[in-house]
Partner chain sequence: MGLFWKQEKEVRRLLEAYIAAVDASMGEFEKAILCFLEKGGCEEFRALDKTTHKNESRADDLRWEIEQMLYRRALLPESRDDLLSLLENYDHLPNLAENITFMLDTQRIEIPAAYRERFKRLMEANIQAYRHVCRAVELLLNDPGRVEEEVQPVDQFESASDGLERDLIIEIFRSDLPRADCIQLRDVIQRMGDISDTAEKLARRLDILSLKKRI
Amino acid sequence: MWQLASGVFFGWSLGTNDAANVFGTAVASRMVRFWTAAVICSLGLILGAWLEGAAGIETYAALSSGQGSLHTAFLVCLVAAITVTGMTWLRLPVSATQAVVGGLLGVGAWTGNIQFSVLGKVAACWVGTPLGAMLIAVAVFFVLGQLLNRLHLNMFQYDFGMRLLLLLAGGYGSYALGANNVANATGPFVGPGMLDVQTACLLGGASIALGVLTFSRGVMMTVGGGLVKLDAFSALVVVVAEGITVHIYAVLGVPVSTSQAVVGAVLGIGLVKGIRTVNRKTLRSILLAWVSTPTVAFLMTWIAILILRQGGWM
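If we take the form predicted together with its partner chain, what would you give as the structure of this chain on its own?
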């Protein structure tokens, strides 16, 4: 049972970081209060994980099929958590999903059982995340923009409507985040049979929600403030596009990076408005994250297993 601690810890750290991708802009710019955002985000996360988190968990179970034990699941989650924390501390771009997949591949390299077909699907979706979010953002911008223009709202009605929509979109984004990312926290424990899919969904969702409630305020303020300054409508489009993108991948059963979906959506806003919303450095960071995060997690898991085997602990 103690092995689960690493999964819960990883879920918690996911919650502290990824809630910022949903509510960061709104909270940092004071469009929405932190506690309102945190409660809606937590409820959305748990609901998303519970109702639609199974597909991603099954993907991880397939990726690690035949190689899982509780120790390796513990190791994968621990390495992923260390990779995410370490790379964040070093200010290097990082994706929790890619860290978990790197860890699972590290285990697969030892057992000689890497599911390349599943891996190919996962990697293709990583590339598709920012691209998909960008296209969806463009579409949402035009559709929602036309609808709002037709309503002829005054300043007060616009403000009220925008805040309401930001909360609803944030709730949906949190739902999609829970459905998509719950697999990262407790997915590796399903393969070895420690948890059934439904329990993994609930436990993972709850641990991510705990991270949101206890420690996400600082990250929300930093990430929200660090992103390009968006007006309320553009912020709404980004959250909706990110939610739709991540939700699609949740249905497909592929955990993806919400940070990369946000950057893709912000790029889409830039495309529509004819302005540069994301600089080259950020784009380079995404490309670097695709390579560096799974590589670091892969190497760390591989070395950890090597040490454990040499010491006769595994």
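Please supply the corresponding structure for the form predicted on its own (the preceding block corresponds to the form predicted together with its partner chain).
Left out here are the partners and the other molecules; the chain alone remains.
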């Protein structure tokens, strides 16, 4: 059972980087307090993991099929956790999904058993996630804007309504996150048979929640305020678009990155408001992190297996 420690560590690192992104824009716009967001996010993602996390875990079980033992699952999660934690320290939103898939590919390169059909499905969704969130954000911006304009709210009603809607949207986004991303933390342990699917969902959800509560504030502020300056309405649009995007992929059983969904939605707002509102330096840093994450995880896994095999430990 000691191998499971790396899965819990990875779940924690995912929470510090990915999970709280569903509330990052609301917190950065000062419409929701950080601790309120963190608690609601934690509860929502545990519920989502428990009720709808099985599909993504089964996808990872298929991707890791034939790739070895619990020791390789331990190694994949440990490498992914170190990769994501390093990016979090740099205050960069990265894809935990890319980190764990990079690790699985590192193992697959050694065993010669890479499930290319499953990998292709996952990789295609990496591209579709930010693009889909961008398009959904643009649509939600105009539709929701029209609905609010017809209500003719005064300033106090508008402020109260925005705060309430941000809490509701963040709760939904957190639920979608748990349903989709719990597979990243504990999915690799289902294939080797250490965990059944339901136990993996609950344990993974709890470990992600712990990361949200302990170390997520820095990345929240990078995504919420560093890329595009958002007002309360724009923050609401981003959270709704992220939640819809990630939930769709959860139903399809493909773990994707909430960071990519949030950044795609934020860029959608930037396109509506004018491309000059986008902080290009921050965007370049985020894109670089997305490219480097699976590469670093793959190389670290490859080197770790080489060292372990030469030492006779694998």
